[in-house]
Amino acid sequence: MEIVRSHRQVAAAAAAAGGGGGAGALPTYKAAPQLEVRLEEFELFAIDRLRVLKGISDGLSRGKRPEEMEKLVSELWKTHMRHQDPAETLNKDIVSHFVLRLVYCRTEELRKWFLSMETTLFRYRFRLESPESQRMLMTEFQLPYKALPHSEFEAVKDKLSQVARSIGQSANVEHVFFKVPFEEVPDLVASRRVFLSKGYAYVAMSQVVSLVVTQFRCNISKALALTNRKWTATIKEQEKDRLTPIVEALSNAYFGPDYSQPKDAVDISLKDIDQLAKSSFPLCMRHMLDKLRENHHLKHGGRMQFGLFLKGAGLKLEDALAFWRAEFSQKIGSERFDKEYAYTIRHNYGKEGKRTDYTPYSCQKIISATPGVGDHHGCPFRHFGEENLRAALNKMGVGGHALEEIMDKVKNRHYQVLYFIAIGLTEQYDIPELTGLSGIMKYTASLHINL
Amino acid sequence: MEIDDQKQQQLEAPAAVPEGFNTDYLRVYYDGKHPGCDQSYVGRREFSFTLENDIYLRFQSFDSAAELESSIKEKCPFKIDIGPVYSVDPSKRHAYAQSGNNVFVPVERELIFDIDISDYDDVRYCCSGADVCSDCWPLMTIAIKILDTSLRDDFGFSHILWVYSGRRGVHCWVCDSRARKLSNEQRAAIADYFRVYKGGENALKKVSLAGPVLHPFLARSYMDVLKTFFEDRLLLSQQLFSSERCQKILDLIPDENVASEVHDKWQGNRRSSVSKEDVNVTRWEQLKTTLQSGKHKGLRRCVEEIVFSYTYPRLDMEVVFVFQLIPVTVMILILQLFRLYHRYGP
């Protein structure tokens, strides 16, 4: 991709070029274009796009089912992206996604952010063309499936169609089935969507989205990591006068502040803990040293999210074997939490295996959590049920009109503002725990926002 | 396979881990055979010991079955966990470290699961903990045909090896060459496959069966497995609709009035014939009747959520990641002699 100051060339360019899809309408991103592209353009192409993929974040923040997202998305589009000439609207399409994989090639967690938003995006456009479309597009991932014979078919159509009743839909309306290794579609057999038989997943034409999705995530996932080593190798010098601020802009500018440089919180201490937790900590951290001090133990899911929150918030390593070593000690013994746990914390901190430095978790991540047997962790206005959710807001000091409001946000599962509700709520209603926002609260709250 | 009489004896009692642990007796135990390896990559196997007074060693490998063997026989280890196989010899690794990339990564592991008969406590009585007894060890038995039956004709593999893990539960572990290569997303897709009980600790129904009908391995564990045990086995052993039990039972139903409707029925047993079935089998019957009925559209599957609920297999959550070691303990050893014994002979 050429970026000049000049003329542009049009997108029938971008059509003949490896960007374009074979319908014209939905990219692939397989190759970056040769186009040329215009600097300003450079820029606001990508900020439209990432308003798209800012939405579409905001959205799986909700808990938007299938349909919700679809809807969300076309509009998103629509708004953001279309153009009246459809050639336009696919180069500013190509133009603004490679551009935003510059922006979001260069650390872990801008990958995964990046991959997850396009991964979406790319899976309800899928949806929403037409069948030949979709046809096509499946060739040209080259997913080398074939349809079920009929005889096939006619053996396991009484699995099938109970499957698909299962699922809540009409039994006996997909004709059309692709016999595929059960690895290829992880979703597909997570959420027992599909007939299973010695390894094959039973796949109807209407799921194919998912096969093409995954595809396109593993394409697009070993692009970035390209695109990472050709960015620190040469563009990030070479274009260091003309692209490489605008790149750095964009990402600064939208991602929110870096969470394991924190501007305005204090480092918290071991001996701050308990204090900070009745005053500062979210609903969810709070219920898990609650756990933690009963139980003197917290599974994995809990030890994750917690410890990486406490991490967060400053909480230096040593402190942190410490905490977890005094309640760990009290079930397991000392020496049984140096061998088994204390590695894993280490990890956290990026002092072991792969030396990730991992960041504490979004309240996307929290909210999207499953929760099983013995598990504290999730987000409590998700995942506890309604009693267990008032007795915790009780506790908080919650009550009356204000817990009513939150009950009933959570009915319409806007579960990441809640917890803000819940703070505005109590200063509202003058409740002494919560008014005075320290400094960590504050940076807890950057935390919830963040995305 | 050579088993020498020394061993025979031992063998004789599978079960008994003496009490004061003498390391003799590890080399004794140690003597024998253990299962082979695929020798195009034990090298690159990670082993971990945990020697007398609490010394760990990880990242052990060794270049064949003999070394492994005579390395064991040499440490006496009191416990061995099992690793991923990694991309190069975990004993070199410090080697690689310069490099700044990933090199070394764990690339193939076994598909584990692991259940814990301690998850059961909220619906056993008759132990909790890590106890275990012959009225509740059951709902180990039917977790494993459940599984095993579903590993094999859902997911087509072929070498599973159920252990019994030392404390209060079972691994398994799936040794087929497409389970070892298995990613993490495909691992805690399977498990996704098999969960059904959903929810932490403060959620107060946790089995949800939507829709219409059941996808067939649920309706299959359902009818081929867990319906005639919850029947015939655990509701009698468990006495679960004994009145200090019963409420839980009802606490399952999701329509208040369905609920006091039931347990209006219930009551009024009290009263009528000195009937030889028992209490139990009376109040399963009439539960099932009511919510059957055809009344009650929105509970259509609540039947089967209550034989879910408490029959059907709890995994361990926590996924098994590919770096995670395993423990083996004598047990598995024991385990595999004593089947080594069965298919040789004395």
Given for the second form:
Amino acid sequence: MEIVRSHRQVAAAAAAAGGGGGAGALPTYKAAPQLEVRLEEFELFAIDRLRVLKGISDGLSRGKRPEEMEKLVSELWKTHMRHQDPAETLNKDIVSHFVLRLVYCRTEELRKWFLSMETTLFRYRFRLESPESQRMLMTEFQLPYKALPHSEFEAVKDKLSQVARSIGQSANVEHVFFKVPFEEVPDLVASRRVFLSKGYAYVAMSQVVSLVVTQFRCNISKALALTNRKWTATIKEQEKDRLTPIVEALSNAYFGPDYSQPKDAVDISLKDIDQLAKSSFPLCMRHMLDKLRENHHLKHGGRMQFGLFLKGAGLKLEDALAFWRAEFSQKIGSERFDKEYAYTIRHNYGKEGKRTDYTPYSCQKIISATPGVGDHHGCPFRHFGEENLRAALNKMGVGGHALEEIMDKVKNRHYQVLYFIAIGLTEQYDIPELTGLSGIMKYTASLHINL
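Switching conditions: you have the form predicted together with the partner chain, so give me the form predicted alone.
Coming up is the bare chain, nothing alongside it.
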């Protein structure tokens, strides 16, 4: 892709080049189109698509159901990507994908995130296509599967009907099925949504999205690896004064609202902490406060995680020093606290050393922590044993079916969404949107979605 002069190209050229799919409006991104794209559009198109992908990531982290995700993807696409001219929408779609492919090819972590979000986006957009467009896309991906012959369909019709009933569908079986190796549709096999026989899965026309998405994911994964090699070998150095700064900045950008200092938040004081802990703190912070009160000490990881959380919640430096001094002095004395620990607190508030104004840890960083013996930081949903986690949740007032729901999420490693579920259960309302929260709860929620 050439990105140079201020010159808008027609979208038909993009589709003809192979960057867009010939099947309707859903591109397959097989090859970058030979287009001239203005630098302004290079960045703006990428930002708009990144808003869509970040929105998808947010929806998944909150545990939205498939039908909710389908609606969310449709709304995100309409808001950020759609143009009055369908040709311009296609042009923006193709250009933005290849720009972000360049942005997210550079590390394994970036590639993994981009691949997951693009695959999810493609899955839900494919579902919105007409059956005819879906068939054309199957052809474009060169899937070697033909519809099941009538005679074979009749032989397995009863089995297919049983599968349909078991997943809550009508007993009237669809008439178009594809017989594919079971390893091609691992998601359908894992959820027991297909009939298996002799190593083959019988996939209904309404389920072919799994076939297409598997191929799409494979193609994008390979393309990211190739793009990474090109970026490292030539592009990064050649474009060091023009594109490289934009590319490197985009992967770290956050385009959502800034909830790190909520507009409706007020500073919290020492007397507020215990009450707020009961009503608004996530489990990880409640746990550290309990251990601090119990032991009058936290190791470095705990002091950083909890201290920065309190800072972000609105605790001023003077109050933070008084808070930590009151606890630690019961064990080590005020003089030793001032000598060994006060500096780090002032440092976190940007008053010492490099004067960096440190921000609270995100949920993802907390989940990724590796607490050792005697440490109390990290994510309880990930790092607690089952018995300890049940005890902590019982202390919050969570029990019965609600507790089992959370434990099931823990087993499936849905750690982030558990904060929203836990506060939804204890406060007797559904998983909250940020607009439904205020003050410290809005700030806390932002740590769980601003990754």
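The term rigid core refers to the most C-alpha atoms you can superpose between the two forms while keeping them within 1.5 Å. A quick note: this is a predicted structure, and the numbers were derived from the prediction, not measured. Positions refer to the first chain, counted from 1.
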**Asked** Against the rigid core, is the Cα displacement of D290 between the two forms at least 2 Å?
**Response** yes
**Request:** Could you tell me whether the Cα atom of Q305 shifts by at least 2 Å between the two forms after core superposition?
**Result:** yes
**Message:** Taking 2 Å as the cut-off, check whether the CA of D319 shifts that much or more between the two forms after a rigid core fit.
**Reply:** yes
